[in-house]
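Below sits a lone chain in C-alpha cells, taken as the form predicted alone.
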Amino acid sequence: MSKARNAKIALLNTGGTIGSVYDPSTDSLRPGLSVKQLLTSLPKGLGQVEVITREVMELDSANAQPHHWQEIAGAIKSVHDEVPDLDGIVITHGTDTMVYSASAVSFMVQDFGKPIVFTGAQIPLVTPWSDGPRNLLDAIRVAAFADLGETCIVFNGEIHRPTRTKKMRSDSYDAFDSVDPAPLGTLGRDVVLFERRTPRHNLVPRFDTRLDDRVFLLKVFPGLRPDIIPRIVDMGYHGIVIEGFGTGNIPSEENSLASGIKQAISQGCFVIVSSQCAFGQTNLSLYAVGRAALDVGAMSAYDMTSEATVVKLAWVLGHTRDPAKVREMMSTDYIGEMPLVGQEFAIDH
C-alpha cells in the first residue's frame, strides 16, 4: 500500500501585528518580519504538512486599499496556477481590515473548493505571549485538513465566514465574531466544522478582481446634514453605504436624508441602507423612518454586515452600473453573505 502524501499548503505574508517588529526612529510597531521568519515560532517540522512560502507585501493593515485585495486574489491564483495540488491556503494580515480584504478575497476567488484562511495576531510574534503562534498553527490545521472550502478567518479557536464576521475588540486575543449566524467551527483538540459551511469540493475555481473602488460608507448620526449625500457623488463615488439606525432607520423630518438620497441617485449613484447595529437585520419597510430611504429608491442591506455591503458594492459595480442588475446583484447571495434571504427574512418591497 502507498504512503499517503504529506498535506501542502501555501502560506502569504502580507504584514499586520502578526509580523510586526519594534521601530526605535518611531518608537511604535510597524510590519518587519518575512514569511520565514513567521514560520520559526511554530514546531519544527509541522508533522505532515509541507509548506511553501510567499511574501505578497509588508502592510500594515490600517494601509490596506482596494488594489491590494486584488493583489491578493492575484496571489492566490498565482500559486494556485503553480502549486495545482495544494490543500489549502493561509494568508497573514492585520486585524484592523481583515474583514475587508477577507471578504473581497471571497468575492473575487469563487469556488475555489479548498480553505483560503486568513489570520493574523493582536500581539506581534516577537513578544512573548503573542497569539500569533496559535494562530498560525490553528491556519494551517484548517487549510491542510479542514472539510471546507471557501474563504475564512481563523482567530483565536474560531472558524468565521468573512462576510458575516466584525472585528468586535482591538485589545482582547478574541478579536472577531460571526454574527447571525454562529462561527463556521472551532478548534480545540479535534476541528469542529458546522453543517452551514460549505465543503471542500472540485469545481473550477473562478477568479474575477473587478472592483469600483469609488464606493463611500456613511454612519448616520443626529444633526447629519442631508445635503452631505449629494457632496458625496460630487466627489466622483459611484456608490453609497449608509449605515442607518436600528433596523436601518434614517431622519425623516427635521435633517431628512430622504431628499439626499433621492439626488443621489438621479445623478446615477447607488444607495444601500444598511445597519449600524451588529446583530439583526436591516428591514427598511418596518418603520416609516425606514420606508422614507426605501420610498426614494434606496436598495436595502438585508442582513449584510456594513463591512460586507461596501466590499459587495465595490464587487458588483466593478461589473455593472446597469440599475436593474445592480438591483439584482445586490439582493443575490453569493457567498453566504446573506444567509437569511429567502429564508426566514423578509427582504424589503
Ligand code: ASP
Contents of the next structure:
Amino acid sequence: MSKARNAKIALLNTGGTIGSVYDPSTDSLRPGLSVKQLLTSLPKGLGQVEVITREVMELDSANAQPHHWQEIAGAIKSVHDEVPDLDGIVITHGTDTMVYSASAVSFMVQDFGKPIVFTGAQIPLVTPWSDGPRNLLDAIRVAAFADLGETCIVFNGEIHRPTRTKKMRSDSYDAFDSVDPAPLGTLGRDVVLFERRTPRHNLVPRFDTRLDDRVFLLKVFPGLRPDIIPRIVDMGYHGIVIEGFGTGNIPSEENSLASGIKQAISQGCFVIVSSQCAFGQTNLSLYAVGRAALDVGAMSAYDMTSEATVVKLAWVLGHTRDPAKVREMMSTDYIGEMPLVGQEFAIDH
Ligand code: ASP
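Mind giving me the form predicted in complex with aspartic acid, seeing as the form predicted alone was just shown?
All chains and molecules follow, beginning with the one already shown.
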C-alpha cells in the first residue's frame, strides 16, 4: 500500500440522499446536511487531504433542471479559478438524475485534466449503515490521487463514465452500471484504472455551458398515438429523442410514427432515435421498422444511451440549429460518449 501524499480537493454539495435528513412534517427524506456536516460525519477524517468546501444547492435531484447543470458547471469554474492548484473536485449529488447532471458537466467542462467526481448514496449519511461515508471517501480518494483527467461517477467501488452509465437499481448499494464498455476503474486496496480512461493532463480547460433546454424524451410503447409528436412540436420543443424498441424500431404500420417525425423535421425540430435497451446499439438500417424512421430524416443515436443523447442534443442545440451542423455534432464523439463510432460499428445512412 503506497503512502498517502498531500493533496487538495474541492467538495461541492448539491444535495441528494447522501445529505438528506428525515423531515417529520412530511414523514419523508429531504436534503438538509451542509457540506461541512458531510465532512464531519466521515469516521476517520481525511489525513493529508485538504478540502475546500462550497455549497452549490440543496436539491433532491429529482428537482434538478437543465439550468442546475449550468450552475454546477459554473461552480466548478469558480472554484477552479479561485484555487487553480486543486488536484480534483468532488460533487455530492442525488442518484436519481446524477447521470444527467454528470453527463452535462462532461460536455460543458472539457479538457479539465483532473478528476471531476460525482458521488452520492442510497441511504442518508446520518444512518449508521449508509453507503455515504464509503462513497464520499472513495470519491475524495479518486479526486485527490487517481490518474484520471475526466468527469466520472464514483459509486459502490466503481468509477464510471457518466455518458456510459445508467441508474439501474433503486435500492441496492450498486445503483449504477456502466453500459458497453465496463467501468473506467475500480477501488479496492488500490485504485485500478483501465486503459480507455483519459489520464490527467495539462490542456487548457474549456467551459461552455450553452444549452437549449427544449429537448423531449419520448418512450415508444405499443398503443402510442402518433399525434403526440405534433403536440410536442407545438409546445415549442426543438428536439425529440424517441426511445425506440430494440435497435431503435418504431411502429410503421398501425399508429405509424413516420409521418409525425417527417412533419416535425420539416418544422425545424430535430429527431433522434435511441434504444430502450440498456446494452447494445441503435441500428436503424437493420429492420424495415427502423428504416421507417431513417427514411423520413431521423438521426440515429448510434451507441449512445438515451440519457446521454438527451443531454448532448440539448448541448448541441445550444450551439447551433443548422441541420448539417447538428447532424455532424451529434455523430461526433466528444468525450467518449460514443465509444464504437469510428471502430467496428457501421453508422446508419
Ligand atoms: N431522490 C434522491 C435524489 O436523487 C435519491 C438519491 O439521492 O439516491 O436526490
